[in-house]
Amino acid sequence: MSSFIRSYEEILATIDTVDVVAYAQTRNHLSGAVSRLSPYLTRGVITLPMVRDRILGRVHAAAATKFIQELAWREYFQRVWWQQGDAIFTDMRAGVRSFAQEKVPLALMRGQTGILTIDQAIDNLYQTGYVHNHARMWIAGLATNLARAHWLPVSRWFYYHLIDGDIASNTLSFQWVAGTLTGKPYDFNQAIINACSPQTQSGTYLDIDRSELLNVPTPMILLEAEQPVLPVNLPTTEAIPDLTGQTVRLFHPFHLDPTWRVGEGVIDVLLIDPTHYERFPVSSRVLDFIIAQARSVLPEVRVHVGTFSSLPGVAQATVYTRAHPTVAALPLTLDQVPQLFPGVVGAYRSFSAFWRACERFI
């Protein structure tokens, strides 16, 4: 079982003992004060709003600025997944980048790069399902501007891993590092990963000026690739009784929070949707994680593995959830995702122009 999976509680503490002033000075380094808050957010135990103001009840504004700030890029790419739709699976900015292929480094899938500190997120990657955000832009500039793979395939093969993946978080931070998010690609070097890892490496392919990195030639350990293959393998649907009549909580796996209409869901329902891991799938510690996570938070659950209208007597039930992307097509009633800045309205074209925009309102 996942060293993830904690309850309500736990995960409250977790809030409560976040440092956000050494988050500000350390969080770029691999051993740094990061939160490890993913994982409930990406799956909506949690809410941005709430994280933040649990923060500024016990610090001032300013110091948390810095932490307030990384959760403005979640709902950054939040917003921009909403407002695009399904263009965010293409390059942003088309014609800004050229690829040499749409396939992922075997070296890469094997953790076999020969930079070690990216070859151990990788190995972390497959043991726990959790790679520091820092080492997640090596990996990602090391296949997108060294190996000259398409970031879309590579994505997809990362996203299969990850206990906290978020669709859109990380699909446009993978466009972000290889340039077609904002037409500028990610530059690194073996100086800026020693300088960020507790490890350090000499005489690697990526011993380099950080601006060489889109012209030098791919190394020979990166060049043999090739499509992943990501099976999923669904979780035992449990029996749910006829919902005629009844008032349901319908959650997904973008949406465990408890707090969320308490007192009026008679019956809680987890929908493990097979057709939305056709289009994304993921591996089975995540299933397990998404599951176990909500069990542990929602102890009355039940586990629905297929379709909404597979529901028995869904048609004749009060059905409410909380508003995603990928269940926005149900027809149902959708409660707004709560947004850090909801006084923030329109498109951005650029997460610094957002910001912007918000930091008035922190």
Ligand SMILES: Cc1cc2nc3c(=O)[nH]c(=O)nc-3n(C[C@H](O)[C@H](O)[C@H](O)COP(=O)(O)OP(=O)(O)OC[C@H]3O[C@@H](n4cnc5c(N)ncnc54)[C@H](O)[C@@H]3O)c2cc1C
Given for the second form:
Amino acid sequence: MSSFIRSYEEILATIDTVDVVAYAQTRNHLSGAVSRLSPYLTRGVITLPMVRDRILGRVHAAAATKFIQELAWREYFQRVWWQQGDAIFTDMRAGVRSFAQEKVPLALMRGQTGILTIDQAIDNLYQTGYVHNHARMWIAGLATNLARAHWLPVSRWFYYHLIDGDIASNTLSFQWVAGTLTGKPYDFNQAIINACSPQTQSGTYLDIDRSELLNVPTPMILLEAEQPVLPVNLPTTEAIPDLTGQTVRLFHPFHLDPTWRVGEGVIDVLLIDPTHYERFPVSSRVLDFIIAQARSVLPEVRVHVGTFSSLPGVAQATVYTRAHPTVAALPLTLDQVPQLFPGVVGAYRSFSAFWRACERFI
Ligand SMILES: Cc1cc2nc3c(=O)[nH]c(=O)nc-3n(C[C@H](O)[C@H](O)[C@H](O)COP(=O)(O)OP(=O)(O)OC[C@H]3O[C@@H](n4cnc5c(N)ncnc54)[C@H](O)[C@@H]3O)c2cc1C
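Please give the other form, namely the form predicted in complex with the ligand, since only the form predicted on its own has been shown so far.
Everything in the complex follows now, all chains and molecules, and the chain you saw is the first one.
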């Protein structure tokens, strides 16, 4: 059972222990004061404005700016997905660069790249489903900018294992690292890893000037590559009573907020739609996490493994859910996800432009 499963009260306590000052100073270090709230934000147990407002209830906005800016990255990526749709699964800036192949380096998938910090991060990924942001950047950077693998298959492999796997954040972060989002690939080297992780290593193939990352030959160890095999083992479905005439709170893997429409539904259903997982496969660990985390905050929830239309009597029920691109096409009432910056509208070409528009609302 994942050590990340929390009661709602424990999640609130986690928010209350975020040290925004230490966060701003240490967040890039693997042992820095990061919040580890991403599994609950991704799964929609809590929302971005709720986290921000709770933190601003105890610290001054100026001290919390860096943390709020990181929350804003999440909001930015969600907005880009809503605005651009499936275009996020293709290079956002076409022609910026080319890739050598469309597979994932085997050494990366095996956690045997020879770069100890990266191999440990991959071990963490397999053991816990969570990886620190900086290690995510190194994993993505090693694959796309040194092994020159296209970001899409690598991002699909990585997403498969993440309990906080968020389609927009993951896909667009990979594009950011590979340079197809901003035009500038992310470069790094062993010195940066050493400065930001508890261990140091020398004499590796990353002992180069960081500006050389995109030009040095791909090390032998990263050359062998494969398409990842990503099988999905769906959980068993539960019996759902006939919903005809009923009011249903419909939860989904990106919406598990127990404070939403409280008292309005007579039945709570968690929809696990197999067609979604055909397109976006996840591991059994991830599915187990979603269901256990749902049960932890929604004790009455019934898990329906099937399509929306296969819910008995659903066409004659009143069904509410929270909006998300993965449920946007369903014929039901979609509540908007509360935003950090509802006053900021329109499309922004870069996060910096978006953030400049947000700053006056802090
Ligand atoms: C290659 C790559 C893949 C990623 N895939 C995911 C993913 O699938 N799901 C996911 O939630 N995040 C993803 N991120 C973003 C980021 O790494 C995680 O949100 C963060 O590491 C989660 O840890 P935390 O909650 O301790 O973050 P904190 O640093 O404590 O930040 C608080 C919250 O702000 C948001 N946030 C912080 N940094 C980012 C960021 N760079 N981009 C988007 N949101 C951010 C998250 O919701 C996070 O929980 C990815 C980043 C990279 C580089």
